[in-house]
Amino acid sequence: MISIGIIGGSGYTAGELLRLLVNHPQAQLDFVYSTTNAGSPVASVHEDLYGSIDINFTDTVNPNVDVVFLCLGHGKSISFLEANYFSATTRIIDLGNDFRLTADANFNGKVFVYGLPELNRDQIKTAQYIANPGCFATAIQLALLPLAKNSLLADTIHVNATTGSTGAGVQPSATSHHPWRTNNMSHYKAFGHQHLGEIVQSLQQVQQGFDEEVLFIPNRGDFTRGIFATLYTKLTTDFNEVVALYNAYYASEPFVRVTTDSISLKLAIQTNNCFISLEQKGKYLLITSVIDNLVKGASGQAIENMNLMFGLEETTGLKLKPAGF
């Protein structure tokens, strides 16, 4: 058994990995690190796990544990690694942005390798530290990875994400504030969200000399969940050769589906399948990419990537069916 602490028990993803590793074969839960809440059982945060968690959250750390889950969100977790020690043998996730780019990659001798399966799996294997890939980059790297490794990218690349509610974390704000997201849309960090630079330094890894410009306008949607990605390109040879590399790709993945048939976002919520669709408009590559948020975009892909670190299946515990309606 993998024996787990989770730092920053109470956000939305650290919820998201107790409801997947209740049911992991391999998993054993050791902490849950939460200073609002130490001594409050996690069930009474995390209310739809009444019954299958009986454990209260802590505000002290177990150093000897097999693997840590940093759930802070974003800039916390290296003060974080700062004022708290563990021990030599102990992995570390991070599920925030602290060390995905690799001119953050280097903390106190730890090197943390970015954590997208379809990208650097052999790498995650043998890795201590992880940098858990943003949600947004997730979805909008595997639409566009097979391109660049086919050095296929030779124009501007234009993306129209749209996030659910969750993905602006448990503290509520004014945008995330339920009378103002319901029947309501909006942009924000247009041309510079920062999950910009780990897609441009993926896709510089793949694609020898990639320059062109990514121009990504990310929307808050009205829902709780899921990321719906919209993106062209001008198509720079024939089309079905496209589908040929897309499909030769992701042929041995466990999580991304292609497809040139329409899709929706429903297709992947609640489970840690990414769907891809391609399409010819005229000149352009049309490519939808659809994840959910919380599961592929954070907590199910770091479990995925604990399972690699580990030597398990990588699907282990993340054979998870979608909610038709």
Second form
4 protein chains.
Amino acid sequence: MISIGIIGGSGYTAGELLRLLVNHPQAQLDFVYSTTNAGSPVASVHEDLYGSIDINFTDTVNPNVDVVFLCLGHGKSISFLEANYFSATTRIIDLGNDFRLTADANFNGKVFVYGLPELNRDQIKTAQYIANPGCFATAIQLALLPLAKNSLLADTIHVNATTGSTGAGVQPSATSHHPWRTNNMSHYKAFGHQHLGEIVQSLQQVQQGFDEEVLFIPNRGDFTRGIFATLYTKLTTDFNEVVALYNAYYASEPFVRVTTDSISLKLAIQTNNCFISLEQKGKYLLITSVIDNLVKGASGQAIENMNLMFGLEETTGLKLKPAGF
Amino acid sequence: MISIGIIGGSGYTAGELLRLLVNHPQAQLDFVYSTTNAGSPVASVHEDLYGSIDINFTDTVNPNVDVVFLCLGHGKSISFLEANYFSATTRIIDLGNDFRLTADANFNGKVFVYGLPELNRDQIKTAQYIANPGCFATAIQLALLPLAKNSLLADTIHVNATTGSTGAGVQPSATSHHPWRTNNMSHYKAFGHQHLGEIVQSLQQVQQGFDEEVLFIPNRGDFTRGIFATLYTKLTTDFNEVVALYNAYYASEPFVRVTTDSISLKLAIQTNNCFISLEQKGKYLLITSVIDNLVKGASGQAIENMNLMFGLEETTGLKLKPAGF
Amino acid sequence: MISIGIIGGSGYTAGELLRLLVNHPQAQLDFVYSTTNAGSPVASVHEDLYGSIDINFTDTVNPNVDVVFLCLGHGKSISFLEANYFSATTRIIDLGNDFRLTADANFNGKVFVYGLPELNRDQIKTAQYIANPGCFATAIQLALLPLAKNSLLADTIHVNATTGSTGAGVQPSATSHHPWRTNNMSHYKAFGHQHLGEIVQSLQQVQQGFDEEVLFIPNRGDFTRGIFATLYTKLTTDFNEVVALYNAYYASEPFVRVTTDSISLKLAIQTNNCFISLEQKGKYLLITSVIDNLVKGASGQAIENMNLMFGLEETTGLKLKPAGF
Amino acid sequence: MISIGIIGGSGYTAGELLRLLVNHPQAQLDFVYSTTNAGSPVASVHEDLYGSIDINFTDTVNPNVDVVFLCLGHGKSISFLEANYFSATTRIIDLGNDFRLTADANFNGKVFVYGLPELNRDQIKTAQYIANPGCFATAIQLALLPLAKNSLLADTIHVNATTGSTGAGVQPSATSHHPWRTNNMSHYKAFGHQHLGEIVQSLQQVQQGFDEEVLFIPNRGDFTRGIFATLYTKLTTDFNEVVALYNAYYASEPFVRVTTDSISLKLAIQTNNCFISLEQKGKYLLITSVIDNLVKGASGQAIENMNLMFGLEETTGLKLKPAGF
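Form predicted on its own done, so how does the form predicted together with a further copy of the same chain look?
What follows is the entire complex, opening with the chain shown before.
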């Protein structure tokens, strides 16, 4: 059994980790750290786990657990790790964005591997520290990696992606206030979203010299879960060849499904799956990519990384019933 | 023209008043008071009014306006009126719950009339001070008044009503956080909601000695606007007579529509209307009542009261396009 | 392995069965029967299963499977069984309402057991034919069984319950048309819903001579999944004793969670759980009961019954990640 | 008073026309034609108008009304006009797409003017026949016309726009079935939507020789009303000059509001307004445009055209309360 600690235990990604871990056959929850809720039952915050989990939040960490998941707000993992010690063998998976860029990946001697299994599976297996990808970044990279791998990205990439409200976290705010968000749509950080850095970094990793523009408009959607992303760029080779390349790239992947049929967001919800649809539109390739932002876009992928690091079957604990409706 | 001041200008009921008043042919907006937003354009908060209203919030009041609407949180009207002076002829319409009960209605010599036109139209016409009814209270009273008027309430009254999230106000909170509220349903203050007081008071006003239980479960619904209320009690007379009594009671009412067909919440949304459906279920009378909580349940009814107080046609500025969908 | 056939394979309960069965360790899908889709891939209808299931719909049945699930419209199971033959050992689980009432339970020598494990577990274990309970009926019975078991139902029972739109099935209709249903609420079949029969039958099974009225208003909610039910009746004993009786009744139940905290619908969504909250309101007992209509209210409970019939651990394949949000 | 007939009276655009016309001070409803509902009260279909409108649907037309609105499915206006006669002075406003393109605009001697007031106001004033623009087309044209007017469209135009479910009409279908549509997102007709024709035609009308690509992805959104459109293209002049050109183009327009602040869909809902936001993103101009698809995108604009044709103030009957929430 893998002993597990969770830091930032009252947030959405921590809650989703807990929902997954209570059914994971190799997981042994050791502690759930939350300074604001220390002493209260975990199920008093994550109420759907009442009856499934009976431990309390703590404000102390066990430095000897096998793995720690950091579920803190972006930018807070560094300060947490500066203030807290873990054993030399404890693995750390950071769900924030502190260590995703190569420039940030070496932190006091801890070297973080970017935890996108479809890109870095072999490095993940031997890594001790993982920077778990962002949700938009996961959907967009999975949509583009087969092209990049074959050096076929040769023009501007246009991306429009819409996220559910859980992406904004558990803290109430004006743009996640129900009266405002419901029946509404808006965009934010257009052309300047912070996930662009990790996206471009990964594309450059597999396509030498990649330097095309990625024009990305993120939208706030009127749903709670999911990323619905459409991307297009000029076709640089025959469409059927492109389909073949995607099928080849993802042939052995347990969580990526490639199709030329139309898809909708809900296919991926409540699962660790990414559905990718490919269509030719004249001289353009149109790619649609959907994931659940809290599963493949966060906590599910974090467990996928854990499975790889501990030599488990990658899908352990991640064969999830799709939401359906 | 009626010169108007609004207190608590950044909240939902104030916003709805403004949306209505900009098209009201006799309304002249004098000031919109908001201590937190003073100096900023009103349209910077109520963004849909950009291009329709070009004044700024103020932190001073003009004591000589013809009418002031108090759109403060419940319990805050008293302290506001203690701290601020208005002219002897200024009319005041309080949208809070400070003065709705007879025991609270005389405040420093100001006598507040309960502003439900279908109950107190004549008193409203000559009142200087109005306590505007609560949203649940409006839907429930309109559903019961014709029975009470005819002394036909003779058994326990069972009420189940669901409100939209705007009912909880503009301030973000856990139960109006979009990820939580969406696709969800819950109840609160079951059997003990604060509107019971004004409901019972009105029933007693028209049915001498009324003392039946009113068992009321309020629910939080997964929509932004509206009150959907179902009520039942034992039939104490022939159903057709009941229908006739409702039709008679509301025959001249501009905003109440009585039917024996089934109805749904959206019929009333974005309007000042109340739809009431009557059905016989064996020995029970089942009443369904729907309103828009921000219009007939708050700001629309406040303007209806203003119209009555100033001798205008009651529907002035309140002939609104229904939402439809 | 249990070989399985599904009849009526393109509907919502069949889809949900398939989502559950693809991860069930003892399930071996033999055929999915759908006359309208015969020859097409199952994943062309249940698109989220693309990549998880690769068989086609058939228009023939294998009469020798171990178990058949009937997922036909209500009233259609009888005609299907009249026209189709299954082996003498094939077990049949009917998700429709054809055989739920005792008067209907003996069909050509096949005797159907009412498949509510919390009521009839022992009979289910040895049954060959199961009538799977209705969704509303499941939520309401679980809310009342401990009272009935202790003969504590002694006054009128008031029930108000709201269902998600999947409850109306896959066939588009006016009241499940998105523009109409969204932001809306309505009731239907008030005081006369067809599930009342099975509810009263079960209460009478455990409380001899039960003959109180059950006044039930079913509502159409603005969400896709779930049943949110509130019930109240007069307390006939001390509240703390009631809580103790519920805790005792459900102490060993894997899927029922009793609490005195407030609950909301989403706690149960995407799971086979039923959450029950108990509150005292003066002389009344207020019970809140929430389930997922497609899981505990249909397909999950059907698999729970299968597990019991085949001697498996009852929770096999039913340890599901809650939706969360 | 203007006597009015409506054809196709049971659909969504007809319903919205009726909601607007019942409060229009110059409108006199003569007949509402619906073959499927002839003889039934109009309010039996458009239930929110119960109490506001008391005529029945007819299956005959009065050929002498002042104006007829055609609210038929796309492609059905031609056959209707072939089978039905109207007086020589009757004006016709077609809400379908039969006559929007110049190539289709001359129908048996009736010459249809494209009814976008911000483009063709003078021609509309003297027109007898109007082709009312499409909803997507309205939002997109209003976003681009000031650039085209100044011949500043000089590169590919990228458009991503999401529509509410009312855009798909009153007829239930798989993609407007509530269980499917809710919490979902999808695209359709990417790069090939039928509104592209009228969009390009209008751009060419004001920018001689315009031949840039317009790459348009239409999405199905999880809301009932509205079009949320984002567009970008390369800036060909200084951003501040662009803002000035938009402000100048729309300075006298009663329904278009230009801003450099961020906007969200709901600003325009339930109104005839179009909000346009302008932002510079490096070398790109990002334009956001929001309308209500049933008002400015259909029935509101149709009445705007009627007002212009009959010499009324353009905003008559169209000063609508915004939805707010």
